[in-house]
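For reference, the chain that follows is the form predicted on its own, supplied as structure tokens.
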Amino acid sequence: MQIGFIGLGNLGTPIAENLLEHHKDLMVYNRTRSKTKPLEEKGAAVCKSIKELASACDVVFTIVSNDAAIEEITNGEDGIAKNLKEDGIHVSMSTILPATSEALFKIHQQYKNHYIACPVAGRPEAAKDKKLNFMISGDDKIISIIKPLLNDAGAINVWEYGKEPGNANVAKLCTNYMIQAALQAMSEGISLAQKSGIDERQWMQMITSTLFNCGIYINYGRLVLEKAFLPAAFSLELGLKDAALIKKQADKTGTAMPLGNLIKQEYQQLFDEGYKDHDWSALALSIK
């Protein structure tokens, strides 16, 4: 199979590098051409357009920043759907609305090829360590083709969520909400400990060694304690985007999420104050 990859940001680049270790003829495209250079130096073929890449590939992986971006690269005369080989597979790793995945699935059906939702959980360092968690939904037969490629891409686990195109995106939005909620809880707990006169670092060491001994609390707790928000592995701007998607899905389903609404408001305030390029863990700066 000829494999293609679109979207060479902070997370896309190490995932593409993982694929390149197993698929030496990997084809890549990125809107900002300079970001393709590390892959090109390692042997990847750089395409000049989405159309060029899609028309040559059996499987195309994409990881772009938002719903508008995935719609733009998929639709139209020069998009993935129209130019992908018949029975080709588009694997979208982006965090987007379930409704967007459902619409993209229908577009691909029109051109007799396949769309699979496969959002990914993990920061760039997890991609480099091949410890990514992929959430996937779609046709079982297509998923069976894709799973070995996800292992090549750096999966430690692949979690299946049924046939509905948007199911995996629901799982990813719920996952990102839980991370945001953990950031909120850590930030408030650290602030309370500090202002109450105890050593907040000692407290976090205790809590992450016992009740909350997991990667999210250990790794993000360190960032919050050290205020290590630059450079960003995942930007606050993207955190705000995800908070907005979570609210849209909550509104659509009639789900009450008062904490989610608060987090979205805090991200918006920090964005407006000029923190958009900081890591999304800079949510802690909202705790005054």
Given for the second form:
2 protein chains.
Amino acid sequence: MQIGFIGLGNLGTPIAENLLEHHKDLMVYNRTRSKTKPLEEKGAAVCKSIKELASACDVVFTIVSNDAAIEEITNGEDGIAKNLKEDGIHVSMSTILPATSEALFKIHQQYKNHYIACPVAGRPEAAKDKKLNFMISGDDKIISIIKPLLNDAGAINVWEYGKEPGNANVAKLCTNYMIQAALQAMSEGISLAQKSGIDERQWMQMITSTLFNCGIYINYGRLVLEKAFLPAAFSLELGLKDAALIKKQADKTGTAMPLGNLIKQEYQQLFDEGYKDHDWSALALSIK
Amino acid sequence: MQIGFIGLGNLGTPIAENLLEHHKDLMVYNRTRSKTKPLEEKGAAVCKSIKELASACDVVFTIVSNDAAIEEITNGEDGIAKNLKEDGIHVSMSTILPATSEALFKIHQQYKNHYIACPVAGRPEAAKDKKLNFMISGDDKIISIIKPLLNDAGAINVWEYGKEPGNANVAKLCTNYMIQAALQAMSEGISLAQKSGIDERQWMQMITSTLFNCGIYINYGRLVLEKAFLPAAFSLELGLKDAALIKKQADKTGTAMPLGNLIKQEYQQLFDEGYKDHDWSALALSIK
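Now the other one: the form predicted together with a further copy of the same chain, given that the block above is the form predicted on its own.
Okay, now the whole complex, with that chain kicking things off.
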């Protein structure tokens, strides 16, 4: 089974490196060519175009920044759908709208190949540690083919969300919303502790060893306390993109999300103030 | 050492029962007399007035609903401060403003006895399981006398926040804010999952076994999913009271808390709509 990987960003690179350990003939492509270097040095075959990669592969993984990017690389004469062989599989790991997955699923159907939404939760360190959580939805048979490859890619868990192509994307957006909400909460809580004159580190130590003793509060709590927002593991620009997707999905489904709206406004303001390259935990900077 | 306990509500009762296991001569008082019944049946001595209890005790624990109630039972001719013996200790477990603790500390100083802020985190089940987290601040010597009694009262941990009388109250308000913020986040996240057509229970199962695998999300997540808001372990009325204290403290210290403000507004609206006796996790009902 020939495997390809498109999108060698902060998270894509360690996932592709994991796959390469199990699939020595991995083919890779990235729009910015220089980012293929680490993979090339480890033995991956670098393709010059998406068309070249897609036409040579049985399974193509993609992880790109946003809905426009995944549509661009999937659609059209030189896109994945047209060039992937019959019954080939496109595994789409990007965080995108469910509606985008539904549209891409249909395009692949037209070309008699397959699209599977498979967004991933985890920062680059989690990919290196092979502790990624994948959410997946779509055709059962295709999922059963893909699951072993996800283990190769660094999965600690694969969570199945049924047949609808966009379901896994819903799960991912909801999860990212929860992380953003926790960032907002920590920012305000830490600020109140500081300004009220107690040791905010001691307080965070208390809550993260009792009621909130879980990864999100422990790890992001440290970033917020230390204002360690550079370099970004996941950029504020991408955080804003996710907040905008969450708002779109909320509007489409008639879901009231006052906190979601607040977070989106804050990300937008920080983006406008020039913080786009900071980590998305820099949401804390909106609390003065 | 003669010990007394004032305030036999949902949380006060199991804490007093814990103390009674170690201090057979425990004295208790509650404004509504009928609530002393469970303690009386287990052998506690019921006092007819605060004055009677305070004048007989070396250490008086109090846990009451709000700042006005703690001021009322502490101050005046018949209050704890005037009637407690010299060097007696008032251990104040209520969730109140730091400024209220500072004022009560001074009143006790006038009467040459002691006030210690010692708010407690934990629902009634946690008290029964002896897994309460106490936050404490004040004079070192007094704290060293009180700590063994807190173990008797059901502590799993005692967190010390320094000498300032109100510091422990700051830690408690910040902690309750974090719980309210997590409730708001879960409410919106679960609603978005539902309305987008995925199984919200499966999604909560995923996040509470991965990124959010901590008590607050696991236990309150269940309440929100099941809309199990009655009977209340901690009432929405008290949740609104806490949200109001958090806002007061934020305003006093110049802390921007947009999410804190949102939560207070939502609690106020639910209170006005008649939900005051529901659990404070009924904050979820504000998300339609």
